[in-house]
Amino acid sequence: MERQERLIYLDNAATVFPKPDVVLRTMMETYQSLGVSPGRGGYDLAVMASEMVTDVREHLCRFFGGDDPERVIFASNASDALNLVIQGMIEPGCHVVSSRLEHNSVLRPLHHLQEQGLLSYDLVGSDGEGRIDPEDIARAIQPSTRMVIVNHASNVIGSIQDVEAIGRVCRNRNVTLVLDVAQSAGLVPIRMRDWGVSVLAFTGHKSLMGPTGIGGLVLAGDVDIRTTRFGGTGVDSESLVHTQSYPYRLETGTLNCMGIIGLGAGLEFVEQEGSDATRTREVALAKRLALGLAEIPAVRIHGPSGWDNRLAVLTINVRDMVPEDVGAILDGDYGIAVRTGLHCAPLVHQELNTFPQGGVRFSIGPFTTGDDIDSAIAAMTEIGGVR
């Protein structure tokens, strides 16, 4: 099979690419006219920049079903946001419940803080379909449990959790629920208030259609997070104590103005297209890919058996082949970009019995076409056929 002239990009779970033209145009045009430091001056342009930032906070608050736009906090990405939460909420001797489906943005901070003797934690497993039983979380909660942290959707196998049921468990036990929506935001409607989510961590560069380098938190009204970073905020500058009002309590330095512009434009694009319609289309393409790969005897497909409550993410292995080699062949010979290895979620691969080599992940995006899927199936048929 000849190499494709056009890159076939099937790594959208890492970063959606390309970004919509309207998002890129809006970023450039708005930044050219409004690219000053928001909140750092009283002149008209600085005030307009601040108003733009406020508008995006308000949009995010509505989008996720939050309580208060001032409790929308900007960070660099979901990993950065999760670090703010974990390090700002733990207390010496506290306990945290999470899952084996988590990304290293949760696992590594928890491990580090446990190594420091500051907390203990338990990780619940999942069933054969990659889903967490809320009762397992209930059983793991202790009197000292400070928070429960789960991801809404797995970046390895795409399984979507029943957050509403998990939220009921946390409410009944008076435990803070932290939800990582890095994969699901923009594809699955999220009702933070209705689900009992106290803290939501998001990133902009995936299905929210924004650029890299922007993400953040949405906090319920009854949640407080300690300041763990200190610096300029543009307010209360006369004090050496970092201001404790939100959102400045958790934001330091000049905000990523261009990233916020792009995130706002991405949100508008997502709402115009319709997240349900986008996910339905992506899942249809993923089903098509799965059916094609299932015809290749050397290919083993991992994850849920069905497509209800699942994102368009498919992880596989090829018998007697290292995942990195499969990815290199797809890239070098066929012009197909996928992600190989452990996908920053090693414990998922332990549950799949694919540790330590990991797998080959195909992740569908909003601009993936049927021809892209057919090309991937044809390429994998050739690769799998030589085993």
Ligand SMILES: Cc1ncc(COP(=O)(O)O)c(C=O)c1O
Given for the second form:
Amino acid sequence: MERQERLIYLDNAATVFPKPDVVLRTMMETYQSLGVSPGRGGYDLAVMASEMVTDVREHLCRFFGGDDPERVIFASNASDALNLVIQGMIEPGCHVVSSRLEHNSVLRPLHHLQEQGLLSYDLVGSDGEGRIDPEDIARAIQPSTRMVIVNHASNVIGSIQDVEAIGRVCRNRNVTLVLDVAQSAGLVPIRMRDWGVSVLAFTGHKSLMGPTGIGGLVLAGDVDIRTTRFGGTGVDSESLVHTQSYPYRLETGTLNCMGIIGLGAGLEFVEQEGSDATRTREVALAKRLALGLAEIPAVRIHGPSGWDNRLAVLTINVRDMVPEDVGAILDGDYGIAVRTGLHCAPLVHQELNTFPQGGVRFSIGPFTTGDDIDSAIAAMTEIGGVR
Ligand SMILES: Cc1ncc(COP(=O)(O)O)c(C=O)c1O
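Could I see the form predicted together with this ligand next, after the form predicted on its own?
Every component of the complex follows; first up is the chain already shown.
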């Protein structure tokens, strides 16, 4: 098979690429006219920059079904946001419940804080379909449990959790539910308040269509997070105590204005396209890929058996081949970009029995075409056919 001229990008679960033209254009034009430090100066342009930031906070709050735009906190990405909440909520002797489906952005902070004797935690497993049983969470909750942290959708197998049911368990037990929506935001409508989510952690550069370097938290009205990073906020400068009102309480230094502009434009793009419509389109392509790969005897497909409540993420293995080699051949010989290895979620691979070598992940994005999928199937047929 001929190597494609154009890169076939099937690594959208890592970051959506390319970004919509309108997002890039808006970033450039708005930053050119408004790229001063927001919230700091009293001159007109600084006020306008602050208003732009406030608009994006309001937009995010509406988009996620939050309580209060001032409780939308900007951070660098989901990892940064999760660190803010985990480190800012723990108390001596506290316990955390999470799952084996989590990304290292949850597992590593928990591990490090446990090593320092600052918390203990338990991880619940998932069923063969990649779903967490809310009853398992209920059973893992102890009197000292401070929070439950789960992702909305797995970055390895795409399974989407029943957050409403998990939220009910947490509410009944009076435990804070932290939801990592890094993969699902922009593809699954999220109703934070209705679902009983206390803290939502998002990243801008995946299906929210923004650039890298921007993400954050949305906090429910009744949750408080301790300040763990201190610095300038542009207000209360006479005091050495970090500003305690939101959003300043959890933000330090000059905001990522370029990122916030891009995230705002990304949100508008997502709403115009419609999250459900985008996911339906992406999942149809993932099904087509799965059907094609299922014809190759050497290929083993992981993840849920159906496509309801699932994102367009497909992880596979090829018999007798190291995933890295499959990725290198796809890239080198066919111009197809995928992600191989453990996908920063090692425990999911333990569940799949693919640890430590991991798998080959194909992840569909908003600009993936049917031809891209057919090229991937043809390439995999050649690679897998010789096994
Ligand atoms: C489920 C999940 N959580 C968290 C993250 C971390 O996101 P970021 O790299 O933007 O911090 C990712 C990234 O792949 C993810 O898939």
